[in-house]
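First, one chain by itself in structure tokens, the form predicted alone.
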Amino acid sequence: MADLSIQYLGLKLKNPVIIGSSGMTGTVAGVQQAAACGAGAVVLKSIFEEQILHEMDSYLNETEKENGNSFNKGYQSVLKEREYDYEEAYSYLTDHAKDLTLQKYLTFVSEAKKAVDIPIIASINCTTAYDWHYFARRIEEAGADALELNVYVLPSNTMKNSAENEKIYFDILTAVLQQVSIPVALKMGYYFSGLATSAIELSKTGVAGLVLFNRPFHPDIDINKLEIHSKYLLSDPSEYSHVLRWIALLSGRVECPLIATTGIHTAETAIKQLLAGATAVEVVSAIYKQGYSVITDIIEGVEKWMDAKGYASIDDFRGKMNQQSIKNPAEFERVQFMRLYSEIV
């Protein structure tokens, strides 16, 4: 019988085998048949940057109206524009503002921890290097296991060059590891003007993983009503190879274990990524669409194909088809276009 247990985030988990942050994992019902059906270990549904300023804009203007005032300028507005009488009394209301915010999360987190004995990992969403260190703090506090921040920075802003874009993954870690004491993934984007030197990079600052990587919005537009919608919401299978590259470019080169997600929905797949030198993958879509016991088959279907191979343990192949394994290293790197053209004309 092989043995599928990994060490991840300085935690030794049962199967490599993780569900990701998503409504899956948003309640404790969510992570209790996660569990049950044998996931290595869970990732909280994120707590969002934009949903925390929201309710802190929420509580200030409900406070200014209780005091005979209307406003409405938005959290940022108000931390630029708004003058209070006593610098205390500004603090007040944001400091009083977080914990109504964060509570809910706590709490969630620290049910989760008791409810199941895998591993929780808790989220936070964010893109930019707001409070996040006295978040990251409190999570800790609630017994979360270790912390998965999720990044997703979109360079779309033309005042910023792609250092400025690419400063903030490194600023929002700097503050979050100064504060706690479990460990941190990063899950990352792949807007990067030179991703895989800004990767390695990103493993030498203390970081106990990264994940490759997060799912950016897809926007789409519908003629008829003239409006801006989301489109592709879960993934498709064919999505995992951008992911599986990138695996298999970084395995060995990064200081840190790298975990895949993205179109990950077989045992095959599953397989593939730790072939390239993932330690670990997330499911999430797959989840979505043929429910909890889809994390059952991908486990048994690498376990059964280890068997079949003579592998013991995952390290027993694990980065076996990365990038320094392989005799043609350039099969990852190059694009082939006179190849792909001659085979589908």
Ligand SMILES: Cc1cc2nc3c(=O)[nH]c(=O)nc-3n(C[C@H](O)[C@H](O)[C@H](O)COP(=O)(O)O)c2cc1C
The other form holds:
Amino acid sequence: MADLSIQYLGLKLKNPVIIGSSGMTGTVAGVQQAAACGAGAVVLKSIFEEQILHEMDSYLNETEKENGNSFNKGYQSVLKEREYDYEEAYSYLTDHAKDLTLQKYLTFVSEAKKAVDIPIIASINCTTAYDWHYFARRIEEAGADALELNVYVLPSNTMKNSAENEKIYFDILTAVLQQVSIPVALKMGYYFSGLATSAIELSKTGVAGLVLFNRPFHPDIDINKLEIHSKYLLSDPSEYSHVLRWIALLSGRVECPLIATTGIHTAETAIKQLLAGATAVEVVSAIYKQGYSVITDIIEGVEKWMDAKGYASIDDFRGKMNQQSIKNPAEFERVQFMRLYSEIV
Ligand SMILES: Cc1cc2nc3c(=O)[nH]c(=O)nc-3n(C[C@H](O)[C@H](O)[C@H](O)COP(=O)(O)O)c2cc1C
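Return the form predicted together with the ligand of this protein as a structure block, the form predicted alone having already been given.
In what comes next, the whole complex appears, and the chain from above leads the way.
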């Protein structure tokens, strides 16, 4: 029987199928279901940087004073002034962060850890390195095995150049890595002026994994109500291919494991990501669409395929189809094919 176990984030995972961060992983019951269906690990629902900053003046300031750290006061006004944090977003935050969100998150982390025997990866969603990073240590103390930072910089600010936008990722990693000793993974966006070189540089920071990629919500316009809303909250199975390209291009070039996420709904797509060089995959939408049993199906499908191919371990085939290993390396880089375009009339 094939051995599906892998090493990721300094931990032994019994298989490479991780349940990604989502509403489902925001409760202890959800985490227990994740473990029950056989997942290798689970990423908890993210706490947002804004939620942390919202309580900096009270909760975090008090606890950090004991450690000899002092903060500027007035994070709430900082939040209010953030250009991207429109009034609606701010009131959402104040409504939802009334009752000590931070302490609740920490309690959740420690209860989730006690409830299951698979690794628990906590998650912080952030876009700046603005002082919230002290909270990362609290998450470690609460018992998380590792931390995934969800950083997505949309380079839409016309006053910032690409170097300034990309520096944010490095600043955040530097700040957080100074706070914690648990492994830290970075779930990153793909809007980089030089995605390959940035990923390689990021992999040298001490980060324990790069999760490719954050999936943005898709804006849409309702032409009757003339309103803008977000669409396609859940991924489509065809979306795996964009990630596959970058896993294949970066595999063997980065200095840390690569994790594939987005559009992985079947064992077949999970296997493709592993062949391209991923260490593991993270799955979310497929569970919303098909239930937790899809995780069991993916794990069993990978195992069956390995047995049929005679692979004893994931290492036997990981990266076998990455760009460095295939005959036509240009295939992964071609974005427009004259021949394919010409065939369709
Ligand atoms: C309802 C929902 C909630 C999510 N919440 C989070 C979150 O809190 N933190 C995070 O990093 N990603 C979050 N995500 C993104 C997923 O972790 C994942 O990156 C994305 O859905 C793409 O993977 P998939 O194709 O398997 O769904 C969420 C996705 C959905 C659908």
